[in-house]
Structures are given as structure tokens and as C-alpha cells.
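Okay, so here's just one chain, in C-alpha cells, the form predicted alone.
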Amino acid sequence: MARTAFVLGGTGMIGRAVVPRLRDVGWDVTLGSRGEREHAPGLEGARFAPVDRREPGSLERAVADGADVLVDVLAMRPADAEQLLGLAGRVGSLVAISTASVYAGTDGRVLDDMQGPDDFPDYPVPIPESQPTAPPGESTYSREKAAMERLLLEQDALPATVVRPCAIHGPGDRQAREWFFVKRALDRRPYVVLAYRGASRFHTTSSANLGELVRLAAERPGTRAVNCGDPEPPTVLEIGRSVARILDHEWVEVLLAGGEEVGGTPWSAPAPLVVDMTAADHELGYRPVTRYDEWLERTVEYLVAATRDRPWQAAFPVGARYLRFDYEAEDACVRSLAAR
């Protein structure tokens, strides 16, 4: 008889790489969702259930049959950790898609605290899972991750899975960090300007490695807190050059030496912010599928396809709420420094 997995919030981007990883290996996938993105690539096969989980009973009902294992790609506040262990007897294990933002520095800074360069948190290279959380809250993205984790973390009712990953890409994503290059090369943008030399490495997660780590969580329920990053992860400037060459255009590369306003990207950050994979090795076996310069092609044309007939603002709602194109500043800092 087939495993069974039930995966919360899964019509996204997510969702579109945990559900064949699932299927490749025979597991009857179910999707429950409000339905918005019930066709969306990747979701062949899968069965859907309509899920608001803010409407009471609508998860327990979408439930009621059992599941081995629940897929929360949503999981955000302690309210959610709760409702999940409120399913102990109908499902077997728990997946929790949390973020490696909720990781404190030695310092005791979130990320979610900054307000400058100076702010930035003191992290090890690499951070391993059992360095320091931000502290439970309400008041911030982190702090409500963390308060969530830590429910899940620290109770014996259901094996829970917390997954960190850090800053994902793939086809399906509505936060397109990959559209601050995407964008400049199909402007043909002359050059681009990147703050700290392009030498900012902030670590990124395929969405194809998370949804192989959520399959062998899957696999091998238990409770642990685990993080999920590419191999080798790339500088800035690593990856505004593999954009290029894979939209085929050239620009010249304006390095500034600190954290300007002009030049500032999705992953500039004065020091690293890289994940340690150790764990994920040990207690799953994992091995990564993909690069991050090989999924980045499909990253690249899943963006350039949801641009073609709608502004990007709305292809990416999310993203529109952080990335800038200020091309008049860009050309207006390259100015003043020829003129030198």
C-alpha cells in the first residue's frame, strides 16, 4: 500500500518540488489548498483538497482519511504549530517549512532587527543548527518562526521535521530575488552596481534540494531541526554573471567597496550568512540534486515567462514589495565615479 503525504500549501513554488520527489518514489500525494494554483506545472497526479486552515475544522476535515506524513509549507505562528499537533492520531509524522532567518548572531541581532550594515547579526561560518534562535515573539517574521519551531521542537505527541532554508529560488517563486539580474539583462542595462564588490554571499536553496530534504524527512520521520542550502553557494557577483550569460548579455560590473544604497541586492550582506549541511547529511542522508547555477535556469525562464504578458509586479507580488530598479540612481552613481 502506498505511503500517504498530505501537503498544506502546496500549489507554490514549493510545493511544485516536494510533490514529484514524493511521487518519483511512490507516495500518494494530497494537496490541500484555497485552490488558487491548482494547475500550476509539477502537480500532475496529485490529489487536491480544499483547505482554509484559518476556517475551523477545514484541516481536520481535509484529514480525516489519515496521513503518514503532513507537508506544512506554511507553517508561520505558534497557532500553527498547535493545529498541527492537534492531528496527532490521524497523521503519522510532521514537515514544518520554517526559515534559516530565525537564527540568531553571537551576538544576540535577528536579521529582522536591522536597520543598517552595522546591525547586521554575528554569524558563525557556517551556522549549524544548534546555534542560537531569535526569541519567541509576535513582533517580527523570525520571532513568530521561532516561537512556531520551538512547539514543534519541543513536544513528544508527533515526529516533527523543522526545515531552514535560506533564500529560495526555483520555478513558481512569487518572491523573484533572481529578477534584480533577470530584469537588467532583458533592459540590456549597460552595467550593473553591486555594493560590497559582489563579494556578499548569503546562502541559497534550490527548491529542488528542498524538496529532496523534505522527501527523506519524510522518509525517516523523527524530531530535529535541519538546513537546507546549495552546494558551493554563490557571491552576488557569481550569480548576477550567471544570469547574464544564460539571457546572453554583457555588462560591466561596478563594484562598491561598502554598503551603498545604490547597489544593494536581494542577497547583500556585509558579512556571510551560509547554513552548515552536516546534520542534513548525517540524520537523513542527503545529498543535494542540483546546483544552484544549474536549477537557475528554470528559475530564469519561469521568470521570463511570467513577465511576458503581465507587469512583473504583479507575476511577483512579493517581490514588488522590496525590489527596486532605480535606474536613474544606478547611472547617476556610475557618473560620478568616471568623473573622478
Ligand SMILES: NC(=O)c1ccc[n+]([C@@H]2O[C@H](COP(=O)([O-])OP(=O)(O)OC[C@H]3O[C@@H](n4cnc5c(N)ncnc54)[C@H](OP(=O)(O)O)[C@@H]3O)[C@@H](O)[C@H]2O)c1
The other form holds:
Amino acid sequence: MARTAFVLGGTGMIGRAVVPRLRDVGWDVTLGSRGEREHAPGLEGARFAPVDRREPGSLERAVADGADVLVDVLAMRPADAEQLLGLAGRVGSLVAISTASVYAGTDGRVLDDMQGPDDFPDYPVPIPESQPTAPPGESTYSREKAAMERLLLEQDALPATVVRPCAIHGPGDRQAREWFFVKRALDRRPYVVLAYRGASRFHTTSSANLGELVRLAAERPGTRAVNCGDPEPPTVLEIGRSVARILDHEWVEVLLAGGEEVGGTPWSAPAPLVVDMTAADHELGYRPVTRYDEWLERTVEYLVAATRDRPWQAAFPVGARYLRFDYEAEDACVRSLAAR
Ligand SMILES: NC(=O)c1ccc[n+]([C@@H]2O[C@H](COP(=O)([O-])OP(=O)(O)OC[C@H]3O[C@@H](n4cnc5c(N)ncnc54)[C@H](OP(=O)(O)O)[C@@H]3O)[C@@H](O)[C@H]2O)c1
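Please give the other form, namely the form predicted in complex with this ligand, since only the form predicted alone has been shown so far.
The next block holds the full complex; its first chain is the one shown before.
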């Protein structure tokens, strides 16, 4: 009989990458979501179960028939971990999507606390899973994730793999970091202005690689944390060049020494955030299925198509909260550099 997987939050970007990988090797997959998000390509062949995980009893009802593995794309806070552990007896194991931003630097700092570049955590390069994570404290995204992780990792009711991806991209991405460069290329900007000389390296995670890692974790239940970052993580300069190449555009790169407001990108940081992929290889036999620049073609295709018939802010509601296209400020910056 086919192994069964329930993917909670399965109709989003990560679901679109996880579902085909599980189905390709014969898993019987059910997707759970509230049904607000449309079912995109890649989800064919999976069953759908309406569920709102925040509604008491809803998840329990949705997995009443049991599943060999429950993949939780939306494990955000300790209450979510408690809810998952309450499914012991109904599900055989768990895979929960966390984030690499749970890591604390060797100076104890975490990304969420950053007020300026001097606060960037002092991370080892690369960061192994043994690096301490955010201590409990004010409830921020990474601290909540770290607390959620601890509950899953420090129990023996259910095997639970915690996966720590970095800056994810792929079809279905509503954060849409790559839109930063894609829009500039579509607008035929003559130059791009980049802070930190475009040398920042903030590890990327292609959704296809994440899908593969989740598949392996589903097939080898165990309690552990594993990083998930692409092979040879690109710099900001390399990300911009790859987008420009895909969209057949050329721009002049204006490289600023510091982290000024003009020139900041979604990956800009004063020091690297790069994760160690050795444990995924040793524990799960993980091998990446794609490279950043290869999977980027799918991301760019999706970003362009998603904005064809609606404003980009509607297509990428998460990105709309922080992506900036202040061309006037960039023009002024370039003019002032030229005048020197
Ligand atoms: N983006 C990144 O760079 C990044 C980096 C590290 C970690 N992560 C982690 O990745 C996860 C987000 O994954 P994603 O990008 O695939 O998300 P997504 O594209 O926004 O998809 C979210 C999915 O969850 C469903 N959903 C939302 N609220 C729900 C609820 N209350 N009950 C049931 N289903 C619900 C949505 O469908 P409906 O709306 O129809 O319910 C959809 O299927 C988060 O855990 C985040 O912390 C992201």
C-alpha cells in the first residue's frame, strides 16, 4: 500500500515543491489548507482536505484517517508544535518547516533584533545545526520558531524533523525577493545600485531543493534539525546578473561600499549568512536537485506571469510589505556619484 503524507499548508510555494517530489516516488498525498489559495500547477494528483489549523479540532478532523507523515509548512509557534505532538497515534512522523533565522550568532544576537548593520549576528561560516538558536524572549518570528523547534526536538512522542531553509524562491513565492531585480529588468533600468558592493551572501534555498530534503526526511523518520540551502550560494551581484541574463537586459552595476538605504536588497547584509549542508548529506543522503541560477528561471517565469494581469503588490502581498522601487533616490545617488 502507498505511504500517505498530509501536507498542511500544501497549496503555497513549499507545497508546490514538496507534493510532486513525494508523488514521484509513490506517496499518496493529501493537501490541507483553508482553500483560499488557488490550486496551482504541480499539485495535480493530490487530494484536498479543507482545514484551518487555528480552528480547534479542524486539523484533528482532517487527519482522522491517519497519515504516515505530516509535513507542516506553517509551523510558526510553540502552540503549533503542541498541536502536532497531539497527533501522535494518528500520524507516524512529522516534518516541520522552520527557518535558518532561528540561529543566534556567537555574540548571542539574532536577526530579528537588528536595528542597523552593526547588530548583524556574528555567525560562523557556514552555520552548523549545532549552533545555538534564539533564546526565549520577546515574541518575534525567529524566537517563536526557535521555541516551536525546541518542543519538537526535545520529546520522544513522535519522530520530528525540523527543516531550516534560508531565503526560499520558486513558483508560488509571495515574498518574491527576486522581484527586486525582475521588476528593475522589466522596467529596463539603466543601472542597479547595490549596497556592500553587491558582495552580500545570504544563503538562498531553491524550493525544489527544499522539496527534495522534505521527501528524504519523510522517508527516514527521525528527530533532528537539518539546514537547507542551495549549493554554491550566490552573492547579490550574482543574483542580479542571473536575473538580467534571463530577462535579456543589461545594466550598469553601481557598487556602494556601505549598507546605505539606497542599494539595500532583500539579501543585503554586512556579513554572510550561509548554512552548512553536511548534516543533510550525512543523515538523509541529501543531494541538491538544482542550482540557484537554474531554478531561478522557473521563479522569474512565475514572477513575470503572476504580474501580467494584476499589480505586483496584489500578486506578492508579503513582498509588498518591504520591497522598494525608489528609482528617484537611485537616480539621485548615481547623479551625485557622477558629479564627484
Ligand atoms: N519565504 C522564505 O524565504 C522562508 C524562509 C524560511 C522559512 N520560511 C517558512 O516557510 C513557510 C511558508 O511557506 P510557503 O512560502 O509555502 O507559504 P505560502 O506560499 O504563503 O503558503 C501558505 C499555505 O498555508 C495555507 N494556510 C495559511 N493559513 C492556514 C491555516 N490557518 N490553516 C491551514 N492552512 C493555512 C495557505 O492556503 P490558504 O490560504 O488557502 O489556507 C497555503 O497553502 C513558513 O513556515 C515560513 O516561516 C519561509
